[in-house]
Amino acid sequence: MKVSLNLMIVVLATITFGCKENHFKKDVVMAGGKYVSAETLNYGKSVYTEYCMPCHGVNGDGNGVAAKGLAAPPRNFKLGLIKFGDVASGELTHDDAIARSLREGLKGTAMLPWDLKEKQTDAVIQYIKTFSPKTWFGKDKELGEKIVANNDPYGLARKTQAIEKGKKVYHGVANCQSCHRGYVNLQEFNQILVSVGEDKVNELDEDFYKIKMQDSDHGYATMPPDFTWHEVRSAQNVQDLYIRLAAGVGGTGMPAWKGTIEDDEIWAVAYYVKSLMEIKDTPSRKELMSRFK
């Protein structure tokens, strides 16, 4: 009894005393000017603890103790990254851009919705941002230019004439089959690449209806989703596809198709990503794949 006794005192002194050093003295400015008391941050970081530390680690880097069992690897805080924010890939993201993955989630994750206060949002938002201090402190770093899912060209409408449209430039225009995989046939395919100016080829790449590993910035690599099969991890419906395919997803190959296609061309490809996404799990996907064969 001594022995647990004094092995108690040793590791309530070791937490008492890491407790101090690691509280924040000093208020901070963070990207895009924003002003964040030490107080805030003290409370981010018991969020933190409370709900986010078995997975993303004591450091935020990733390696919690839950994070073994877990199919998809917790993010690294540390690296910087913001995967699914709402500037161009590459830019710093907004806070709210963060708050709503906490608020929703990430599906086919562990990463589950926090029914957190308000309050709660962004004192952890601001904390996780200290475990990568160089990308996100000081008054000088700049936020990226936010992408909103305005002026839908479609709209209820016009989808059918959407869908159709995203097909062609999905696969003969951004060539997404490079890194996702391809949803039509050798004949369409033909068809799709006349439509848009190109010559036919006589058969298919023999990884056309294969997703391709991609490297990723995140010390891991990452596979883009089968669309009919997968859950989008960020983005449930045209709004949100939009805004994914016009950001990209930071630190993976998935690039900001912003500026570099139409962007009546990125709401077609929503349209045509949301009715691939529908028909998971029904008939109308056993049609679809049998059309392959």
Ligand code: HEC
The other form holds:
Amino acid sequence: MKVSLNLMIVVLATITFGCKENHFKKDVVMAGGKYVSAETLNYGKSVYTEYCMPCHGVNGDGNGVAAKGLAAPPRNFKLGLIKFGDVASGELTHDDAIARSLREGLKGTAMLPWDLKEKQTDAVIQYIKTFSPKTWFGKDKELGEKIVANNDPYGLARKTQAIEKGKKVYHGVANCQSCHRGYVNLQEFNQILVSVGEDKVNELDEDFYKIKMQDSDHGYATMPPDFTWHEVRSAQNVQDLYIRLAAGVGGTGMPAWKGTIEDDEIWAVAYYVKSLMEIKDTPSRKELMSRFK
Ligand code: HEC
Ligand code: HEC
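Right, and the form predicted together with the named molecule of this protein, after the form predicted alone?
Below is the entire complex, every chain and molecule, led by the chain shown above.
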């Protein structure tokens, strides 16, 4: 009697486990009219379970066993928010942008580059969407307009002008230092203010050189990076930066700049931010910082 009961438990467990392996029975139409088969979702689940679950969690809530103590928490997929998309933040991103974060990782975080096969990448992306069906399911859901970086008005030949202009846009019309830190002294700041037709100031705001933490929809405060000190997670070159600035960072205070400032201004700021990133860990950074004392 005892033996058969044990046997029954084993059989039941096998059946239950088997069912879990084939969790999805129905095909789904995702945002953007993407047809995804149950087979793809089941395959995506197996990829996720093997590689992603330790951080992103069984339920996709970002609370996996390896997530404790990570400075940037793993994304909670239940919220349906993607930070580093290729559409204006707030709109639904294309799979390409998610695939890029998988392929290249998010620099400076625990999210490393993954060397997955294309089929694995696609399946796991579709699977993580199932944690937020409200966001992603339904053929009526549209993806945002894809932002591409193919109209650089400067190019290498006019890099210096781009950086100069970017510095003005950053501290002037865009006021990036209202969240990020500033990188000019009082005299330079006043020159910038005058050039955009504003009044000079007698002193800089007391938090001008400080990072201002920002609330987010992700459930934690996010940090606008100091480009000469922190890693920029989703962008390494001017083109990447153009896309990040135009698109913003989903669910955070970092706005989509496309349509708010001119396109050539976004390019100029991208060159300027890149120039700040380049002095990270070099004597030039020390030199720049010494001018603000
Ligand atoms: C070692 C922990 C770890 C593992 C393993 C891991 N991630 Fe992440 N992942 C993170 C962290 C941390 C972030 C958040 C970084 C941030 O907010 O800047 C993240 C962010 C993401 C994002 C959000 C990108 C965005 O633009 O919002 C996606 C998508 C993602 N991970 C997918 C995956 C997939 C798929 C796997 C498995 C192939 C995986 N991750 C494995 C830690 C991990
Ligand atoms: C209202 C506040 C705010 C303003 C204004 C703002 N940012 Fe941000 N920015 C943020 C926050 C918050 C983050 C970090 C979001 C996150 O990744 O969690 C960020 C992130 C970034 C990133 C890094 C993205 C990455 O891949 O890690 C760049 C680059 C950036 N901002 C550039 C700019 C520039 C240039 C301007 C001005 C044109 C600007 N920001 C204006 C709040 C702001």
